[in-house]
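First, one chain by itself: the form predicted on its own, in structure tokens.
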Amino acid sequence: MKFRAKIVDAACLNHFTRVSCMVAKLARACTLRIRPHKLNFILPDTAAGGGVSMWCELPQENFFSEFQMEGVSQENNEIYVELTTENLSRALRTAQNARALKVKLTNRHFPCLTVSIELVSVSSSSRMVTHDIPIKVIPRKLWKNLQEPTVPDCDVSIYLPVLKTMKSVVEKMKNISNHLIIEANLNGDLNLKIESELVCVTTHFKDLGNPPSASEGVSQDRSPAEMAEVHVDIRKFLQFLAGQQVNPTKGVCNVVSHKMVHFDLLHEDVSLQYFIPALS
């Protein structure tokens, strides 16, 4: 089992750092899945209380100038390791203005993901900063729990508004209620709503548009104005919004009435799927 990779392009390095920072905000610990052409950061719903799950995918050729790996075997050419996301994010924060970044699997009395950063000093000489991040190698028998989640047929699919706007709205709402109602329809309307004994507050987003595929999987007798709704834990939704450092190039919200909400975001070339279950 071997893995080593290198980033020399400054834009790729900054992008990789941003992705790791986003993942750290979304999950305390996660699985890193290494394959010949892709990296994944995975939070299976079994690992998170309440069943929040995440699937983040990075095509390796868009980040790494060098990339070598040997999986567990020829048939199973993959590696799965578990790591604390803050450790990776903290290590990469020291890579601002770095000349190069190297990542490899090592064994320093225990399995590690070793991150080596080549920094340039004022005198143009370079120095290396190395971080050994402890990891846990996940055995083959547990891989089946770490596959790409299947997205159930949704009732409504809708484009997301600017995430920073949603975040500022939801931050105010969380002071009133722990529960948030997300409503959406096929007319491009999205509502964020809280209800308590004393007050009912709704924020309306209009004309967001629905993806072309939105009406395909939807039953024919559904009126475009009819709202699909899901009740979620407002803190879990806020954690998702807080994790987004930049507004995605494309963001879609899929509502499965009374069961879950699924977010599908594309940040340049990184895709993120995030699932929040409905409150029972």
Given for the second form:
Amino acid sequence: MKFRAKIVDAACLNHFTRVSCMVAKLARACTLRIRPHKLNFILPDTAAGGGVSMWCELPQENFFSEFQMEGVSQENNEIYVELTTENLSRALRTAQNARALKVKLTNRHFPCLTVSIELVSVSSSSRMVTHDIPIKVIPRKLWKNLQEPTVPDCDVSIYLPVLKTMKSVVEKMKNISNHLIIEANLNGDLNLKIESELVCVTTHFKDLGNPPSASEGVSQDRSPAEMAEVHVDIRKFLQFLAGQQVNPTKGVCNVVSHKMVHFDLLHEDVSLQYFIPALS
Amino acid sequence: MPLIAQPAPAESDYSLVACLDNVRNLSTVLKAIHFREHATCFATKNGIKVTVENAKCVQANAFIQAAIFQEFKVQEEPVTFRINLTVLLDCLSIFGSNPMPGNLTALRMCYQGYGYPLMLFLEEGGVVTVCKINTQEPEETLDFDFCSTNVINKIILQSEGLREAFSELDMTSEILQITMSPDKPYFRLSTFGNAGSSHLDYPKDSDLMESFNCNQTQVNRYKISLLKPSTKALVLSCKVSIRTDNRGFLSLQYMIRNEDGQDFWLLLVDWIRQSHLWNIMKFALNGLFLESGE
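Right, and the form predicted together with its partner chain of this protein, after the form predicted on its own?
Entire complex below, previous chain first.
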């Protein structure tokens, strides 16, 4: 099992830092899956996490100038390790304006993901900063829990509005209620709603547009104005929004009535899927 | 329109309708008096008065004059209701407390009358938020009977002069003593805390002093915990008027500048509090200092 990669381009380095910060905001611990062409940050759906799950995918060649890996075996050319996301994002924070960044799997006294950062200094001599991030290698028999989640047939699929507006609205709503109702229809309307004894607040986003239905599964006989709704924990939704520092190139919200809401975001070439289950 | 599920009541059914191009003109003033959860609102043709009270001895009033609103209609006056101010402020700032410049939140506020909720329609960049805030039985508010004819001493200061003093008040002192006098020390703030006492004097001819009208020496003491919340208003204001009457009641009025740059005494926040008579003996920790009340 071997892994070694290098980033030299400043833009790629920034992008990678941004992705790791986003992941750190969404999950405390996550699984890093390394394959010859792709990297994944995975948060599997567990009872402890309240059923929230995340799937983030990066094509390796868009980030790394050098990339070598050797999986567990020939047939299973993959590596799964678990790490604390904050350790990675903190390590990368020192990599701003770095000349190069190297990541590799090491085994000092315990298994580590070693991040070495080459920094430039005023006096042209470069400095190296090395972070050893403790990891846990995930054995083969547990891999099956970490596969790409299947997107359930949704009732309504809609493009997301500006996330910043959504975030400030949800932040205020959180002060009033823990319980958020997300409603959407095929007319491009998305509503965020809270109801408490004191107050009812509804924010209406209009003319967002609906992506062309990709699968046959989407019920065709649905009337365009009919709302599909889902009740979610407002803190989980806010956590998702807080993790989005930059507006995605494309953002879609898929509502499965009374079951879950699925967000599919595309940041340049990094895709992020986030699932929030409905409150019963 | 998904906005209105049931047929909307006709315009004439509302006892209060108020529209504002920039909601911050309202939320800023309300924030200044937000030191208790609930507020009582009175609306007349002249505008809306929002009152917050604490411990039956402090009252804060925010007057939002009708002229501030782009549209303002009151059917039968006065329209009175009590509302949760915390919730109201959260709703008013739903699109964020610090919006992007040039991105204003517009507000339409409607109230149908006794027993009905207060409806807020907020709009920013095409996104609409509808809030339905339940109103409560209005409560009797205090009448301090503070009238200008009984005012003995009056000072108008630029707020910046008082801002620092108030934010650094020695909170270990139970009281703030205010001395106003035609002679030295003119205007003095004193605290008596664990670490000793402190006095802060403002000379009569200071640049900060906009006007000085003191006729009689008055030394009054006010509970510091009741005065401290007024710091919020002080921070937002540009001028403050300090008045005391013959009973020792204190009135603080703040001039808050409108965001649109309208620069007159439009928005006034008024604090009136009862002077406390202190008959207890108090030892400061240094042991040297002993004082008794009036």
